[in-house]
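The chain below stands alone and is given as structure tokens, in the form predicted on its own.
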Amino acid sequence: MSRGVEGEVRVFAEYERDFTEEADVVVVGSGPCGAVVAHELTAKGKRVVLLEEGPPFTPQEFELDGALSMSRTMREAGLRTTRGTIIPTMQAIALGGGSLVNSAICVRPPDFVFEGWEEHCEIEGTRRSDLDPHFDAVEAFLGIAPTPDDVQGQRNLLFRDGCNALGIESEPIARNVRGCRGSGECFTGCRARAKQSMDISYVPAAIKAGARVLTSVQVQEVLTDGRRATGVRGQVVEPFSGRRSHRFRIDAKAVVLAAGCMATPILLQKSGNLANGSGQVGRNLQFHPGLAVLGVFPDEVDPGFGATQGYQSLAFLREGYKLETLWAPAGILAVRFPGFGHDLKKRFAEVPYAANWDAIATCHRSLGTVRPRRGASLDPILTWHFDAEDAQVLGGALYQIARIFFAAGATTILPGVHGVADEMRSLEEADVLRTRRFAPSDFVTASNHAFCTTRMHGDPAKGVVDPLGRAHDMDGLFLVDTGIFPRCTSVNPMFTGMALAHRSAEALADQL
């Protein structure tokens, strides 16, 4: 295949042979931290090929069973679980990469995570007030904004009123939306395109500027010569059954790994273990595991309606966890409860007087690694080992959103934790969440937030990078994605792996 016209997008039916191209740079994933770096370095008349291993996504194409949905866009089908402990995770494989399927979150963390940062990982200039800048450059391109109370529905304003009500700090989550109507799809899709994802927002505008955008191609190897990093090689693979065929390689001046933190540090690993130095390339995998409370009202919430996650208290981010509101599939959903048969049925007739609340915990204790499997797979071994220290920060997270749950009006909690009554009916019965030890295995948890395995650090032999995403021991190779966290942001990450990558972009324009 010839060199393609500039400004282009490209999906699977449009190969017909082995290609090669060149560009100023290439960039390995379409997500946040990607999309914003394509966008970046194509507005200061970089030539840049953006490369993604998904297919793009109509709103035709959303499908609203959280199953078949997860089984479309996300890897390993979302049924991607680490060892160790087991906590499911899930990536996405698809144009805009995770901003296609989450709720749209954009938190700033505070203060004290940076320092934590830069006393951690011996770096400099990476406060929030350096940040701040390139925050407010996300912020104006995307529009974030705080969830407005019209689409805010019951589930998340009783989360505001119970906190209220026990003065609990509250606020409605800023989001990178316009136009949102509160129909509570962010998970499998947003049908109405309110939510930016990057597919609606970044992508294009770095096409407009002359970006060239590969879908389903799967990058299998960084190219160098020598201590430089010289492009990326790989195959076109069939959306869906990952069926491999044309054979493509993008040379170019620079290469941009956004592939997320567990693919990154695979694609290095396959690559010869490149920009390995400091033997930190898949470890210190860290996760923001969550577990969610659903509580049952005597009235009618009508949880279908209103933000997919539209509330959130930050009062306890020192205490090591935050609190949100959250809404799925109900199929997802009743993975979590309890009971067989008529007592299941039950349940489910619930769900129109119910209201989920999650908290995520900030674990800095609780570990684990990414490395690859034999032979052609890219799909990650992941091992995480929950902290029983962290694993108590938890407990104390269900006790506060029972709290919350019992001063908005709540006549029933479904705490879904091993060892404790599966109904809660008063706070009286939910101290047992606040007094118990629990063990690690005791509760149910998730996490999609996950960093670390590339992380940044001002010592060469204890990291993979420095602030700006340069590898340490690779010129002409910049890492983007969380990987590159020191630690948890302590609140959702894409607002943050966004900053960072829009400085990025900044400090390789002017390289080049």
Contents of the next structure:
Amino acid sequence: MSRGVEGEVRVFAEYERDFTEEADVVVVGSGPCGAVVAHELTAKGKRVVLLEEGPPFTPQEFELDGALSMSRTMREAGLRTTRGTIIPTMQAIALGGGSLVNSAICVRPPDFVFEGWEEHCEIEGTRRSDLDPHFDAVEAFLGIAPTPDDVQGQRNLLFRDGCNALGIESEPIARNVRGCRGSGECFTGCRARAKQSMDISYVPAAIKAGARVLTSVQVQEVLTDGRRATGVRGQVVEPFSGRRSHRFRIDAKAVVLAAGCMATPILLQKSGNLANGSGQVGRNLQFHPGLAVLGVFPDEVDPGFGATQGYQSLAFLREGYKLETLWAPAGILAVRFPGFGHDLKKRFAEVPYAANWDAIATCHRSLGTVRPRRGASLDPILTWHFDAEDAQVLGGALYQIARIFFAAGATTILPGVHGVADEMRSLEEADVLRTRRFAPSDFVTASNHAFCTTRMHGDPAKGVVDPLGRAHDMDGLFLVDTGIFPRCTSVNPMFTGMALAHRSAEALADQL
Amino acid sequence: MPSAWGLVAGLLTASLLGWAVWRVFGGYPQAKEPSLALTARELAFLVAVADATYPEGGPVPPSGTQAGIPAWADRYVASVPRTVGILMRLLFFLMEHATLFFAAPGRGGRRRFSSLSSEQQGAVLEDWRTSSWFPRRLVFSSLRAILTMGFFSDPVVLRALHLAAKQIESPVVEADLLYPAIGAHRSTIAYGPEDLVAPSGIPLAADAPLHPDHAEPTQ
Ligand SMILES: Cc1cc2nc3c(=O)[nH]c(=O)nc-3n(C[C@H](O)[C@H](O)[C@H](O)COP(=O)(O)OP(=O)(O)OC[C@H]3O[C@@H](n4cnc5c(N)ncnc54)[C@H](O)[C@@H]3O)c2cc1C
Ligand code: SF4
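I would like to compare: after the form predicted on its own, may I see the structure of the form predicted in complex with the partner chain?
To see the whole picture, the full complex is given below, headed by that same chain.
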């Protein structure tokens, strides 16, 4: 048995035997939420061990090919889907979690979102004004700022122009980025080292402050003594193959689960159905389904240049959707082009003239579950049902995107929806998007924003944690990932997750 | 002694079985190069479906096979978890043999996909693409997704569409003093504090040199 040294990172090649360590707090998961907690607690003088199943990636290891990149950085090679209504959803497996591959979009939800949370889940003290100090702290740390014009690129600026022409409010997206070069590669990893993903921001800062960061370790069980969480145990796993080897145990005064809204409920369920007096662990799964429309312009747009997602409109949040610009590896975006053969190639020839804009819809009525598989696998079984009313909202959102495209000068749009024309050349043709009654199966949506599987609730009989992330049913157990959201944030969730985690860290530090 | 009917039924079953075995296993060309995950039969299907989906010529000239889709798919299947790989291979199998139930138009429309004429292959793909039955559309889009991702892995395609990645010198940041290459020991980290550089923030120029993997090969 070995004992760790304070303030260091450990990687796969360095594990030679089983080990046991001790800490004040063990944090499971180095995504945006876990990384914030690990840093804040370490900065307050607590002895923290941060455990991450994935490896740290260096820029030399970023794979430019979208699909091959996904099979290295994402769980189930990025091909995870739900049963019921099929929706693909990606969760990262890497130091930094989703922040390594995400577009760095940071949005504070407006007041009405939090009011809805308080009402829906009978909680208090979680208004926007309560969270603003925590948003501020994270914003300052990560240098979150609006995307400057010089790295927007045409595909982002055209969105602004279309919105301006229609009098729709829009804004440059604020991102956790310093020194962006507009490579549009956030999805495969930022070679310019500009994106302040957790592996290059909060995690190094936590290490500097004294945290021990163990990578390539998979937590398999939360340990308890009566009502109290006392630590975790698991095994070292080889990067990419997932082969398990040495065993470890971390004993701690408090356990923080930040494994993400799909993995945290699995860990609780696999640890003897912990913290589940309410029966809500693994229930209420909500997504924020997105759909992209492609618009073709008469002049070259050069979509390869520009911040991955640089512009957005929050004007329709109350109607249930957000609009934003979008870029991803071309092979992944091209999957949405209709047809095949020479027709499809002709469409590909339009790519240099094209921009992709997407809508993400707040789908409160569409719910699902996260359940464990039999055996040793920690991959979840996901179910989800796309409610017909929620689906209808997406039709309206697509119509707004069509309006913005045509106002910006697009000559053609490809809505990518079943049951309507593959191509539309005027707003009149696009009117069908507004008027048609769509079935959920008409849309092939995707969502990487997922939440609510261990939701907070004022009533312990109806939720898993309180607003500070403290488990209702256990002592010394905190949950801090997006699973604790009472409902969808209506905007991209990472920033809210980090602000809540920042608040939880303060509460936990006071308690220890 | 079996009855005459029994004999006929037995013969029929045997020939059906023989035909089924031949349909699934027989008459495929040998693989030219060793593969990572796929069999010669699966690669033969991928050659056929890649070229049916991406025929040679047009504004983005390479065909599916010229763009290296079969080899890319082999690499991709080898890189995904085993269960996902099995699903992908089932998808290839399904499309190769589904003509038994959803025949292509014309003579011999029930032959396996890779043995059909290119017109028939096109008709089969169109039938799946526009099916009113969602699962068939989903099968088509899943297959086409794999082919498309493979098509776009080809630097020739990327250059033709002005989408080749630019070369970027990654600045050394504090994290680079902490993490070695995946699989390596930290003692292999080559950087020290003196190497630290702030990210430049200079927008990439349209005529910046391309990433070596995407650049035109030099003679
Ligand atoms: C491609 C993509 C783009 C996105 N873009 C944006 C965006 O621009 N803005 C935004 O707000 N949101 C975006 N999101 C969503 C956002 O990234 C997530 O909401 C966010 O990462 C959630 O943070 P988290 O800490 O809850 O979980 P995660 O980021 O999922 O982190 C959980 C971590 O726990 C680790 N882990 C899991 N199980 C175990 C275990 N058993 N043992 C040890 N470690 C474990 C995981 O490997 C992972 O690193 C995007 C997501 C994706 C995939
Ligand atoms: S757009 Fe490119 S340079 Fe900018 S943060 Fe994303 S990956 Fe980095």
